Amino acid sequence: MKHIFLKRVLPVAFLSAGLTGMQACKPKGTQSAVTGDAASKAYVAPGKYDEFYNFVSGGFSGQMSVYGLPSGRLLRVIPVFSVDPEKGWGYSEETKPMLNTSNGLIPWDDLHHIALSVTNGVHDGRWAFGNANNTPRIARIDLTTFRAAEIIEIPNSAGNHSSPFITENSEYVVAGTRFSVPIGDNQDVPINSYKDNFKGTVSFIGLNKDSGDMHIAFQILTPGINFDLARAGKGKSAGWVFFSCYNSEKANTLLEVNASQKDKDFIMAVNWKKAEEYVKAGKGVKKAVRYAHNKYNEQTHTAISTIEKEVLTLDPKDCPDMVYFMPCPKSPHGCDTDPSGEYIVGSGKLAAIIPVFSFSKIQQAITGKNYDGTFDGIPVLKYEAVLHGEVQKTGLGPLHTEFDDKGNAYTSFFVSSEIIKWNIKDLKVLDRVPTYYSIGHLSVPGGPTAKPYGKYVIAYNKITKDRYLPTGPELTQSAQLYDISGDKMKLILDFPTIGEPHYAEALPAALIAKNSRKIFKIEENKNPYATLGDKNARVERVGKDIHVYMTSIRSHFTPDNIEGVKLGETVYFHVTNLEQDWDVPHGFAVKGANNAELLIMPGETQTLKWVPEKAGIFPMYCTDFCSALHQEMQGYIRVSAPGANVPLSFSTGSTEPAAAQPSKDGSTVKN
């Protein structure tokens, strides 16, 4: 009895001891750790452009934030799985399609983390990914416009937290589910069942080399366990993808004592190139699920929504040499792969090591069978056949590793709030720097990657406690910047982000500001609503619909008077932005609308929908500062009780009386 109690009472208490330590370690005010020069370090000069981009999640914003590197500045807040009333995102009628799902529209979700695109295991600067652990979604970026152009739903799958990870060629971006379900058509077991019942995946969406097209490739039935993160090799060990995993008892209840009964969990290997080869010998099954699929297309500035109906799934009791267990202490939580893809660093977040594994190791070891027993028929490595060795004297909490260009790992720990220094080769810690406080992940500009640029390490932290004016209940969600160029790392800059931060990426800008898209083409624009020019405005009577075909251009709308619309008529204002400059969106917006407003791009064609409720005369205006005679751009319209003989008609720049209107479904309007 003594010795279960204190298996199960023992990380509480290891993460009760960290705390207290954490806490003692804490400066009493608001005292800096910068000295020197640090301040010159992160300075960057007005008018003067950063080094790097860096992509950080927004965690329950459902945003993507661009910071600039090293000053900190606050480039751009994408709207990915939420909706956004400074872009206007997921309030037109064009954008509303990208936030659909197989449960209908849900404008908010949870993005955990980032993956940039890659060629031969290297930063290209071409594509954005971020995750929903929510409703599992994955969302592709484009980095020429900083939008999100695509994002597909992942059946089978309930927490999308281990995702999305990318492949050395960005062939594949994976996905593994947080959480086990029930699969299949019975999905109403009791969760006593977890055992017998439950099953997790992990999948494999496939990239268009050229266009970046999202598709679910496949996915790999997997025991009834839950995934954290994951990272593909590279190099030697390109073909692979290794995911933490915790839960290994498959408990189903207060898991933050029942999953921690065992000394070990285990990393998950999944041979994919192994799997292909199966997908075509014809293994896989297709399973029949429900999942939305949705894309933007930039010519019609148009998302459109496609509800997919089965999958294709690997079972490894099928399809041998494909899955391996590897044990992990204890907890796994980060899982990366160094520069060279040679070492798998695991961190067990009870963990009072960090253990390395080897590449070529865990190669012997399946030649060999070098096997200590299955797991759900799965093989398991055994530990010591696989290690590369284990970094001692680290400290509390071992999260997330980050890489140099110098052979020298960065490891993050939540408890102990330090990130630490360590040598790949022969383990030895070689510094330590304190974090303010409590850091999860953290980035070095290209870390995950074949080619890291070894200048800096950002830390993102769960608390800011006195680090900032206090603003209410809630601070500040912030990170920290350390140089990493010389023998110790420095702290240079603290700056506040977006939400709850979880993974980033940085990369040089070089790489995506030659790229950036300026305006859109007016003569490209297909999207069935646009004005191509003045005098194609107008207004449409269709049934019960008023479609007004409308442009925008400094500083007015055409047309910018309308009259003869009635209560229980439904008025789309579809508003060309005819401006062929960069930098010069139109916004609109009605009074009354509950849908705020649009913002217009260059070139582009954009729709609110309006109900209106009540008879009257309607400001309608330009939301976004565009010239000294912004404050004029703006128009009326006109609603009418629905009896009221009152003609359809438009004017721009007329005092007269308009010319009335024909009306699309036949009727006559008189004046």
Second form
Amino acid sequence: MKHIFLKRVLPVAFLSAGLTGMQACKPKGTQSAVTGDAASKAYVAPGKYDEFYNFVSGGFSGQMSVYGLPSGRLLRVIPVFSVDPEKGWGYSEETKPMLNTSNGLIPWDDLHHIALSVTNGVHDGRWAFGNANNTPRIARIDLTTFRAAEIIEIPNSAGNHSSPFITENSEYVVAGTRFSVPIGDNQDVPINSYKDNFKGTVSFIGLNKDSGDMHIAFQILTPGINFDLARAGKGKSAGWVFFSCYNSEKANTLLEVNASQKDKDFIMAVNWKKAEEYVKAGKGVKKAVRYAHNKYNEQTHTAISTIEKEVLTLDPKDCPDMVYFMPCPKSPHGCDTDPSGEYIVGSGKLAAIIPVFSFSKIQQAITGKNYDGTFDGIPVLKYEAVLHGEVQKTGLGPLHTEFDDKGNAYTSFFVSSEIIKWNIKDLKVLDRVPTYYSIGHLSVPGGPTAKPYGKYVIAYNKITKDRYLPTGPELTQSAQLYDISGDKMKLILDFPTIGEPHYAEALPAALIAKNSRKIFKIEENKNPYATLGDKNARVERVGKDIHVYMTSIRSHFTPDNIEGVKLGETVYFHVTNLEQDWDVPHGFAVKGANNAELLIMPGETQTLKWVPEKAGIFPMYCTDFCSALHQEMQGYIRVSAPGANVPLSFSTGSTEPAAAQPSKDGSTVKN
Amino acid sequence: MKLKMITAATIIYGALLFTASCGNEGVKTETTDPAATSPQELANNQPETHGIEIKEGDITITSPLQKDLVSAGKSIYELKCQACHKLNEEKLVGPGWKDVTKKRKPVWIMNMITNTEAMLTSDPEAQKLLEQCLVRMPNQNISKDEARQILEFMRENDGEK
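What would you give as the form predicted together with its partner chain, now that the form predicted alone is on the page?
All chains and molecules follow, beginning with the one already shown.
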């Protein structure tokens, strides 16, 4: 009954707390009004493709998931910041370097937001970016392979939340720190010296126009506040990025109270074109740091991790006209620019109105020095001077706004659990629909770009109570799909999601499907441990290491019998998939391996490390169904005691009895 | 030859594509509709190095053997074929290659390499082999020219000079 109390009473409690005059929109029951044609609108018949790809953050799962819209079908889970035994991600020797950081290999992170690459402010379907919130990192996913191609750690950051938002031509991906922390050599300071010692940063990660390769171009030092989300400008505001900030109180304890003291926090406006000028003029200061920069090479099928040792920082004190604050009520979360780039929508998650700022007015206020004092030396623009207007009579707790192709905005309301549609120009509320309990973020296909496609709004729920069959104390995460093609928003589908979905983006399938990679050409396999053809299959001993150069093809491994491994040795299975056909990966697993499996794409080589712990016969097999004889795709490896006189040997298809006289230990014998 | 039937079916099927969009495993055509914009068609229209049909007139067989083709064919065999095909009569996953050029016409062999799915679907001889081996021969992404090189290597394996 508790949830009924929450649903019915909580909004009333808020109303009676003085927030009168607004329409409280109660979430309805599980039977939420769905019109008769809803199913047909979300139905994509077997054999037909969806119109949109929806890239959804996997939250605390650390992964990114890809759904088809409007069907809500799960198409792929892309492992990014968390190890994924299903795909061997973070377990194979080739992928382990992708999860390397200055703190060593980190097998988990918290992927919060998605940004898709853009050209002229419009999706180009090349890359998706995701942020690691816990140990600050940004990942770039290559949308031809749907695999993480690069992960870069962010130094001088803690809680990389305000990330990874992207500028109009993918010049930069930004990464703002959530937590301010001490920066520099002396970090062993009292926590309650926060106001003196803690600093924030926002980082600008430059992208190579052709390859997408990332590098940290510069960081901007900021006052010791918290950054939540960000959006780059576009069109006339293209040279700017806007960051929502909370904790302008600079509290370091019980933030739910102590960071909610002021009526207004800030949106930080950064003129990145100006920042580039300061970098060119040599205003940047190089600071010694350590951060990992990991790249996956699709020719060698191998990641390499490099530790970088320097970052360029800009201090607003030395760089006037680069950073401004704009007051924004209250604990702002979302900070979203409309398709024209003129309007910046703030969302105070403890507020009951939506402030909309005007880029033109921001420029006028800067020219006229229309300031309301300074904050840590940075000018604060007057609220009234930069405001286009406030959307009144909304719900409670606006979080995030996206836009359609008709001049409308859609804002999610966490506290009152609804989506409100309003007009950007006249700020009038046009429609509202309940979401089932506690919507977090929302997404409109193309919503953050200069040319939204509209058509749907997807609500990503924070709590899924009552939507699906119960599964114990924990329920699946969930998304809800609304048709926005008419005047009224219509709920047409619920679909479950993984982790906790934060941001998501959707784009037309046509932008990606045509470039999708089908195989890796075996002739182009440059993995140093590749076995290019069965005649090269072999087993070699190098000191205490055994290297198995193995091939896989429907339906056997070569070699499939290996003997002569000794306890105390480490075995590396380098498996090359010789297939050249779409969707024919082979898997590889060994009994007792304290690791995971491999999943090797056609034409690829991957390596499983195995340290046997006892003598005996260990079966190995293919884990991914490959043919009618998949079950027969297996082999054995024999492990002997350290002193045993068993020669290293290997075979495939040999039916000879075991060799009576083992050859000299250490030699290689092929049966 | 059954191949002629496949060719005829392909032409009819290709014509049907203009009026109806449907998928038919095994009989693939290279027909593309330039006006196609749906993701389904975009994905289908991606160029792939298989589903290439070889016709009688496409092949020229000469004697003596072309040594450069033989050696190129041998390299492809070692990289992509050897895992399943031995060079003697012995069946491994697929049939041994010994005397294949004496039992099959060049056009049949090359179609089996480059147009595998269609052959396994429509050609009675290919279907007989599938019943024996029970593993569909995988597409190994081999071009028409490469298939010709493999054929030359097979001829050498069968003792031609």
